[in-house]
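Shown here is one chain on its own, the form predicted on its own, set out as structure tokens.
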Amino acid sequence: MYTTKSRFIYLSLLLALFMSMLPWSGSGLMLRPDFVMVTLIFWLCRAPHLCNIGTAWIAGLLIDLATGGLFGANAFAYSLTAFFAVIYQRRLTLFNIPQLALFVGALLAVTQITQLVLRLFAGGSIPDWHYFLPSLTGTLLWIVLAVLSASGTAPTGAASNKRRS
């Protein structure tokens, strides 16, 4: 029924969820990294017929219950954010990785905004400029992501260029 390759994705998405409910405080909790989006870009990039859209909405209904917060917020941020990602999934393999870094950054920046949003809508407050450092440090978790899985594959640049001579 399921792949290695899907039995893989569903694992680091768990893995995932367990990093973001390890107990963080202080200054970790202010620059911990949203695990499970950051994971849930990587194999929308890597792998969308595996892990779309819908992935991203039950990922988000599990951190949503996980964390007690508004039911919905997470899903739906991730939901929408796995849209964007979706939709330019295609035309990222043309970028090399400090586009793809800033892209991620765009994409992470989407999820947080609309969880502001949402909880202001909730009655919340308005948070400091700390509230989207999770962004930056997520941005740069993926970097290590992308270039430990680059590491690995196909080749790029000059070596890819003699192959082909």
Second form
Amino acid sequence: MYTTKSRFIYLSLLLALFMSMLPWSGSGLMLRPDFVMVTLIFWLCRAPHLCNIGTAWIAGLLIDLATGGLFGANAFAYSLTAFFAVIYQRRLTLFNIPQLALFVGALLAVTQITQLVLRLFAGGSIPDWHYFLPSLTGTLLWIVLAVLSASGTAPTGAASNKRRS
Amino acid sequence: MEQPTTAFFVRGPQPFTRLVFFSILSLVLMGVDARLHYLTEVRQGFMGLLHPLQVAANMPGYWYRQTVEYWQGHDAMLADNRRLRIVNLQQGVDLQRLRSMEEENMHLRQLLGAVQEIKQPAQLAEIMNVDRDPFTQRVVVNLGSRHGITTGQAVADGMGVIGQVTRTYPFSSEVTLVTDKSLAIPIQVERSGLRAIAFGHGRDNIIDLPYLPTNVDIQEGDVLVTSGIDGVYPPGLAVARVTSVERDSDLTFARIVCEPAAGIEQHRQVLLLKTPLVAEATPIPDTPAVTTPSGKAPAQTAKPKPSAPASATAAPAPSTPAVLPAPPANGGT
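Alongside the form predicted on its own that was just displayed, please also present the structure of the form predicted in complex with its partner chain.
Expanding to the full complex; the earlier chain stays at the top.
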């Protein structure tokens, strides 16, 4: 049961990587949510024993490879975000979906701010406000995912955790 | 695991321990990648693994375009055909003139004993992937080192220069666009023959022309072409058009904003031009010294701040028309 589930996680991450590698351009590029990070957050809250900071780190490294960026920059941003997701994970069952969406939005912002800081160290310039639009679209994507998965199974992660253990 | 209290939740090491471990790992990686450049081979190897995914990611777009083309109306096709035929006719006339001018030019060069202009063969590549972060202006194209692509090659489209190949993988390569902050191109103003260096702005699809004095002879609408003295870009390719010139007497330099001539965000196909230094490595011992330093990769090391104003303002050279490769002076020996 665990193996099929973890295989499912890796498949979904691969799918997210695939989505982010689609040839986006123009406003689509500006609005493109961070598919991999959204998927990671989804699994970090849902199945923290299978998807952890290490998973996030490897996913970030793959993103670094795919985009040709600085090796380890995205890996760092992702593992930092995963850390925040993991330390608050056990409290999340208390929240409803709008509150969780706020949390997810904050996590995505943490990723982007970390990426921004690393960029600024490398000599980039401060971008416009719409640099943070992907966080917003990412949150929307997460809401869609959460609603879809909730309609299929139990409302929050608590029930599914109980069922598994 | 380690503590009896946490063993109830099987979670392995504490989150903070993991964070510290992976942060240190990524910081080390970043340091190694940025400073030591050891990871090029590693990156190329992994890129080979990711290549199928990248190809697959391009398939939906490809199918979409195929179907759109298939279902595009007959009339649209005919109209397109008619338009293209007219364009073809016009360009055919131009081409005939070009041939005769090329011959004339060659003849004149022979008379002068100048270096022959090198024809640059080109390969057509397709843009596969656009870099997702808004700071770097980079695209990935579908030709790589297996197809004979090397770093430093110039990339252009039908309207002008797009950028330069900065990294090659086995089956794909990375092109840094002219609008990227780290890319500098030696240019010449077509109208006045003034030479300067253009830098990408980093965003908003803008090219800057810094370090030029406020009284510089540049007007709005001026076309900037490659000067060719770098040995990377063939001379005479359009780079940008000046959109605004701000002459504030309080500032040392004029603020000149240009927009790229090439359709950087519109095309899917681009041309990768063979660098003359790579294509014919031996027969250029007599070209002037300008080609030697910039032949490597101006994208990576280009911070010529102290030398830029000097070289830019040194030669207003109104005598040489823009299309000639710039320094024919000491070529003939």
